[in-house]
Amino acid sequence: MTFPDRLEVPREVLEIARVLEEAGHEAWCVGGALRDTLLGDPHSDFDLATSARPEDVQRLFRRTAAIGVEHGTVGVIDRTRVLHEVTTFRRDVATDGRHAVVEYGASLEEDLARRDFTINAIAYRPLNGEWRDLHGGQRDLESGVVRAVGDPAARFREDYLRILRAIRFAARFGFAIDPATWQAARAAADGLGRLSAERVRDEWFKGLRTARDLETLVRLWRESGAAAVWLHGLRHEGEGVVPPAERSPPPRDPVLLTALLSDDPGDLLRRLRASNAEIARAEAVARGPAEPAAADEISVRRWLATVGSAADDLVALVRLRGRAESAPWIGTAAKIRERGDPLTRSDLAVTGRDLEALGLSGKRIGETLAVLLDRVLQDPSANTRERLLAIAREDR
């Protein structure tokens, strides 16, 4: 792999770089967008690193957002209302493995030296086409290696999240992790417990969405020791629960895959501080039942009524496990839902007030509605006001 003479950079990014350079500051493209573009997979926004201090950036541009100004990052909003991150060259002066105290006045070389991996420590100056690769990032992109910048143990002590990032990049690009980097990552795994649940959740979700091979992702989480710290109950990839890439191409649904890969996905997501909606969804999938007792319409309607909103996820899991061909009930469920067969009490042609008019009250109303729903699950044509009221009278 050789660096191109010129890299195609969005016009808005060039304009920001030009303003900074004309004011006497350096402006370099850095980060994931540069890496992905070199790999032929451009998909993320270009970030800029600059010698300008945050207050200089805020002064030079009319519209900015202080998205991380305490760490040197200012969001510059272009004329199309897109935000671009512009970060001052920094060096770390202290870190606790989660947060770093930084100081400005650093050079580009110092800024690149504090980055996590060589493939992320490449810089490109868009106004003159200059490249800066002090740590062999080009070589590692070509060889397919995730390698820490400098001393791996020091890089992980600075931020333990880098262990999970190494795993994610390896699984996403199909790269190997440099042996010294991997050894240091495993040795530092206990430090993952210092991270916030939110940061770990974001890495787990990103990994699930982007991994070229989910089996590799799960294996690396387990072998690194990260799963033992955060993903209790993660199933072993050898149990056949990890779907091949062709059945689950990226981007993927991380909640659904967590339900597939975990014995207790609700508990796992609760520890990762997922949203209430994500936790409830995972718990509904885990409750199941995973499939109907039989493939006939009555059994499938009963199953649909039981699992409710989890039906789509449960069908998706059957497909991910590669068992759709041996599950004829999936087609039956699709026909039932397409017809709009009644499946819930709210679908019934009578309400609790109708039953009150018959003289029913209290829990007897709920019991009768359950009887009526069971009847229409057996025979949807029974869902008329007249027939249901007649059944209710018989059941009194």
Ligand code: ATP
Contents of the next structure:
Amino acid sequence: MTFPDRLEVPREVLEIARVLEEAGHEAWCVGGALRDTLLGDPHSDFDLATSARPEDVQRLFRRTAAIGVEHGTVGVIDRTRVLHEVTTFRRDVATDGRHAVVEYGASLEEDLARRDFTINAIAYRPLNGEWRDLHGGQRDLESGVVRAVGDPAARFREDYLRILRAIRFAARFGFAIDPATWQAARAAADGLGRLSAERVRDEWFKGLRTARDLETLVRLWRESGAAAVWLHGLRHEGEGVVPPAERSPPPRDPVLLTALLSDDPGDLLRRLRASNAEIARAEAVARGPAEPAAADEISVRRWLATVGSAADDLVALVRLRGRAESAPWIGTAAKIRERGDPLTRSDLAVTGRDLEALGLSGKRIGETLAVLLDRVLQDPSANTRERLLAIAREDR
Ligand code: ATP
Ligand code: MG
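What would you give as the form predicted together with the ligand, now that the form predicted on its own is on the page?
Then the entire complex follows, led off by the chain already shown.
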């Protein structure tokens, strides 16, 4: 792969670069957009790196947003109200494995040297078509290698998240991880425990969403030692738990995949500080039952009533496992839901109040509603006021 003479850069980005350059600053495209474009994967987020200070950037553009001024990033809002990140060249003055203290007044070379991997450390100056590739990013893109910029052990100690990023990029592009980089990543994996759960969760979810094949992603998390630190209860390989790519094409659902890959997904997601809704979803899936006792309508209605809103997730899991063909109940469930058969107490043609009017009170009301629902699950045509009141009277 050779660098093209000119790279197609979105017009608005070019315009921002022009304003910066005309004010006497350098403006370079950097990061993921260049990498993805060179790989033939169109990308819209072209980030700019500049010699201008954040306050210069804020002064030069009419509309800006202070999205990360403390680390040098100003959002420039273009005419179409799209935000573009413009980040001042930085050098690290202190790192602790989680955060970096940065300083401005750095050169492009210094800014590229603090980036994580060679494939992420290429720069292109859109105004004159100049390329800067000081770490062999082009070569590594061509041969498909994720390689740390500089001394890999030192780079992982500066920020342990880079271990997870290396895994994510390798799984996403089907790249190999350079042996020295991989060795250093494995040696540093214990340091992953110092990261915040939120950053780890973002990486895990992004990895699940973007990996070309999930098996590689899971294998690398495991082999690096990252899974042992953060993904407790991850299922073991050889059980065929990882769906092949064709069964899990993007867009993928990271919560569902976590439920598929883990013995106790609620616990795993709680450790990763996922949202309460995500944790509840994973717990409902784990609770099951994973499928109805049989494929007849009564069994399937009972199952739908038990699992409630987890039904779609449980069906999706059967598909991901490649077992949909031997699960005739999936068709039965679809028919039942299409017909709108009553499945919950609130679908019943009578309410607790109606039962009170019959003289029932307290616990008896709940028990009677359960009896009525079970009758209706067996025979949806029983869901009329008269029939249910008659049953309730008998049951009294
Ligand atoms: P994508 O957004 O597709 O996941 P990306 O490479 O754009 O990939 P970002 O997290 O958006 O990733 O970061 C933009 C750039 O900033 C990266 O390409 C890399 O040069 C640099 N970078 C990001 N995170 C780190 C890090 N932890 N250590 C060093 N450099 C980093
Ligand atoms: Mg990005």
